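One chain is shown next in C-alpha cells, namely the form predicted on its own.
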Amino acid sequence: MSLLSAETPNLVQLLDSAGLELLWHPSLSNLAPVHRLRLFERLAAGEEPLDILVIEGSILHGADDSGSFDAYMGRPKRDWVRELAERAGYVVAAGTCAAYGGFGHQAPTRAGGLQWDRTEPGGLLGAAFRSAAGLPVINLAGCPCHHDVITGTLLALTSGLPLPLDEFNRPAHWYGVMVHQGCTRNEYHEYRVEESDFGQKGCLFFHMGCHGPLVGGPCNKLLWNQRSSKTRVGVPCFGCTHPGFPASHPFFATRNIEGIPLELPMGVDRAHYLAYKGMAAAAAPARLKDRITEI
C-alpha cells in the first residue's frame, strides 16, 4: 500500500524507467497457482534470472522450528525465501518486520528478519550471506517503509549507483539522519517546552515517548503525501525504523527517573544533558511557553 502511493516516479513509471519486469507480487499479479508454482521453481533452479528479490513481512519459524506457521504453495515460506535469495542479484527487506523480525519476535511464531534477529546479525540467511551482487540484505526499515525509499533503492540498484549501508544494513542516505532532524517541533525540544497529550504544539519527547531524537529515519525528510509526518500532526514517533521495534514498553510514554528520560538523544551524555536542559527550560522564550493548543 505504501508503494502504491509513490508519485515521482509512480510504480508504473518505476518499472518502465528502470527496465524492470515484475515477475510476481501477491497483490498485483494474477498468475494462476499452477503457473505461479512453476515460476518459483524455475527461479529457484536458476532457469530464469532473478535480479532483485523483495521480501515483505517477517520470517516465521514457529515454536517447533518447522516454519509451518507460514506456508506458501505447500512449503514453509522461509524455505522458498532461502532458495530464491541464493539466486537473486540483490535481496531487499521491505519494512522492519522483514528486516529485523518486528512484532512477532516474542510470539510463538518466533518471527525473525532475513539477515537480522532484532539488533543482532543472523536471521534466516545468516550474517555471512551475500547476494550474487556481493551485498548483504538491504534493509528498508519502517512500519511501513516510505515509498520513496523503496523506489529510490530499486532505481539505485538497477542503475548501478552506489548504495552505502549503515551498521544495520540500511541505506545511509535515508537512515543516516535522525527522525528528529526536520521535525517542526525542534525549537520546543531545545527549550524543553513539553506536552503530555496528543495534537499539541510542543515537544513530545519528554512525556509522550517520542523516539525522534533516538532513531535514524527519513520520516521528516520524506513526508507522507508530500506534506506530513507523525510529529507534524501531533503524534509521537514510535521508532519503527529501529531494529528493536517494537519496544516492550508502551509507545506513548517516556520512561524516566525523576523526570530524566532513561533514553537520551543520540550522542548526548547524561551529565551534559542535565546541565543543558535545566538552563534551556529556564531560558525558553515566552512565545514558546505561551503556545496555543492545536486541535
Given for the second form:
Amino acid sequence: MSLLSAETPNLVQLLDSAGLELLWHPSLSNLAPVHRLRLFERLAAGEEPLDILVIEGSILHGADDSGSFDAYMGRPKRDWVRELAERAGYVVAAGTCAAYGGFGHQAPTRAGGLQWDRTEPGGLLGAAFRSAAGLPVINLAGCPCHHDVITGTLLALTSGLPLPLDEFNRPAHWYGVMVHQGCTRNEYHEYRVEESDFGQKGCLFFHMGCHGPLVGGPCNKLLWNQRSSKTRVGVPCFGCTHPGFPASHPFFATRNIEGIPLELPMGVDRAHYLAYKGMAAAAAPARLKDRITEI
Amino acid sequence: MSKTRRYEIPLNRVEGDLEVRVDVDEGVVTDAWSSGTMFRGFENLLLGRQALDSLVVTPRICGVCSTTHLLAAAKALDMVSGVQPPPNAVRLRNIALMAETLQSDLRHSVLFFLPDLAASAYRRHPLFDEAVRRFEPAKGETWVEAIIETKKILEIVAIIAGQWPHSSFIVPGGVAYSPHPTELLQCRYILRRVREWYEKRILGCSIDRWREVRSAAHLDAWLEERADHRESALGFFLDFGRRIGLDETGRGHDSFLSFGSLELPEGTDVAGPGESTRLIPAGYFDGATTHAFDQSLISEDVSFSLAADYETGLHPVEGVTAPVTGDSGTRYSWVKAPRYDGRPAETGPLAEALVGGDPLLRDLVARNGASTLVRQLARLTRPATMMPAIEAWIAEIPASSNGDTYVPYGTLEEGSGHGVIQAARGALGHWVTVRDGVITHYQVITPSAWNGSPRDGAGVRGPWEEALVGTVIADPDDPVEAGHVIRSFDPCLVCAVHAIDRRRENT
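After the form predicted on its own, can we look at the form predicted in complex with its partner chain?
Whole complex next, starting from this chain.
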C-alpha cells in the first residue's frame, strides 16, 4: 500500500512508461483464480519469462518448519517463492519483513527473510543465491519500504542502470544516508537539547529512543507522502530499515549508561563523543535551550 | 449420486490471505467455509514489552488501516492511565483517522470492487466496454484518478502524523505534534481538491445534494434527475449492479454491529446522529431495533478455528489461545469466531449507517434486506458523511480556546484498558493489560474477524459464509459472483488471521 503513494513516477506512470508489464499483484490484478494458478505454473516452469520478482512479507517457517502458517493456493508460500526465484531475472524484497524477517522471528511463526534471517545472511534462498541477472536479493528495507525507493529500484532495473548495494544488500543510494540527515531537529541534536516527553521541539535521540543517528534510511531525504517524516513530527525513528528491526528493548526509551546513550551515532567512539557532547551542551544557544528555533 | 461439487476459491484483491470453500449444487452455493490461510500471532509479539510499544507494533498489523490500529492502541492506553486528551488532540486524531478511511473506502471501491465488473466474466455484458474504460486495473480512467486522489488525501495524514502508513503519532494523552496553522490550511486545500473529484467523478453531484437522498424513492428520483448522476461511478455501479442482481445476493444474518467512533470534541459544532456523542454511534441493529452497545457482550468462539487449548466463548480480556499445529480435524481457519451476545454480526460502513439510523440505507434494507449492492453503496457514499466533518474540524483547531494537543499521561504501570472504534472495515477492538509497566495480555479483534469468521460451536456460519449461501455461480472456474459478495465486506485478512492470543506467565 505504501507503493501507491509513489511520486515521479507514480504507480500509473511506472506501469505505463517504464516498459513494465505487471503480471500479477495480489491487491491490484483481476485475474480469475484458475488463470492465476496457470500463470504461476508457467512462470515456475520457465515457459514465460519473469524479469522481476517482488516479494512482500516475511517467509513464515512455522508451524514446526512446515510453512503451514502461510499457505497460498494449498502450498506454503515459501515453496512458491523458492520456485519463482529460481526463474527470476531479479529478486526484490520489498520491506524489512521480506528482506530480513521483521516481526515474528521467534517461535511459533519463525519469520525469516528471503536471503537473510535478521542480521545473518542465509534466509530462505541461502547466502549464495544469485538471480539470473547475477545479483543477490535486493533488499528494500523499511517498515514499510519508502514508496519512492520501490519505484526507483524498479526503474533502475528496467533501465539497466547499476544499483550498488551496501553490506545488507540494500541500494546504497537510499540506505547510505542516515535517517537523521535532513531531520528538522538537527540543531537540537547538535547542541544536545533533549526531550523526555511528547509534543516538544528538542531532539529525541537522548531519551525518547530515536534511532535516527544509528541507522541508514531515506525518510528525511525523500520525505513521506511528499510531505514529512516521523522525526519531524516528534515521533522517534524506530530503526525499521535495519535488519535487526524490531529491537527487543523498549521503542520509546534510549538505553544509556549514566546519561550517555549506549548506542552512539554510527561509527563514533565513546571518548570523543563524551567530550564533543559535553562541549556542545555548554555551547548551546538560548534560542535552542528556550525552544525558540522552529522545527 | 449427489450433484453437489465443492470448489476452492482463492480470492485476490483482498488485503491478505483468504480462501473460501463453497459447495455448489446445480450452480447455486449451498454452503461455504471461509479460511484465513496465514497465522501471524501479532499479539504474542507484545507480551513482555513496555506498554507504549503497542503504538509501534499494532499499526503494522495492517498496511491499509495502520492509523486505525494506532488509535485503538492509544485509546486503550488512555484508559490505563486515566488521561483525557484535550479537544484539539481529539480533532487531530479524528481527522487522520477519517483521511485514512476515505483512502480505504475509495481504494476498495475503485481498485478492488469495481474492477471485477471489467473482468473477463462480463465480456459479453452490454456495459462491459464502459466498465473496462473506467475500471480496468492500471488503465481505466477512474482507476488511474483514484490512484492520484487517494495518494493526495494521505498527505493530510502525513502532515499530522509524519508519514502514512505506520506512524506512531497518537500517544496516550493526545498526539505528538501540533501542526502549524499554515499546515492546517494545506490540509484544507488537499481535502477541497479531493472533495471536488469525489463529487464530480464518484457521486456526480454535490455532497449536499447527495445527502438529500433519504429513501429508496429518492434514490430512483436522483438517478432520473440528471445524466451526471447516472454516469457517475455511483450511478454506473447501481445500474450495472442491478442488472447482474447484486441487490439480490449477499444478505447474511441481518445482524449489524458498530463500536462507535469519532468522539465529538468539547466545543465542536459537528453533530452526530441524534444525541450521540460520536459522529458514528455505537450500537447493535438486528434488522428492526437498535440496541445499546456493551463491549462485555463480546466473546470469541474457537470451535472451528485452528486454535488449541482454549475454553471457547471467552471475552477477549480472558482469551487464551495457541495455534493448532498438528491434526486439525474440522478446524479450518486461523481466524477466531467473534460473537456479540452469542450471535455473529457483520460490521462495516453499512452496519454503522444502520445503527446510526441513516434513512436511505435503513429504507433499502427494510425493503429488500442487506445485499452486496447496499453494502457497497454504503462504502462508496460514506465519504459524503466524513468530508464535511473533516473540513469543520480542520477549521476549528486554530480557533479553539485550548491550544493543547497533548497532556502528560502520568504512568502506565498498572491497569487494563480497551480501545474500541470503527475502522474503515468496521468494528475494531484492542484490549490490553499492563502489570509493572509491562504488557501481560493483548488481544485484537479486527473487523474482518467479525465478517470473515468461521462457524461457532452451534454451527452458525460467519457473516460472509452466510451471505454466500444462495449465490448463483455461472462458471466455477471464474466465480466472480462469490467475489462480489465477499468483496462487499471489504475483507482484510492480513488483519483477520492474526487474531490469536496467548497469555504468557510473566516470568
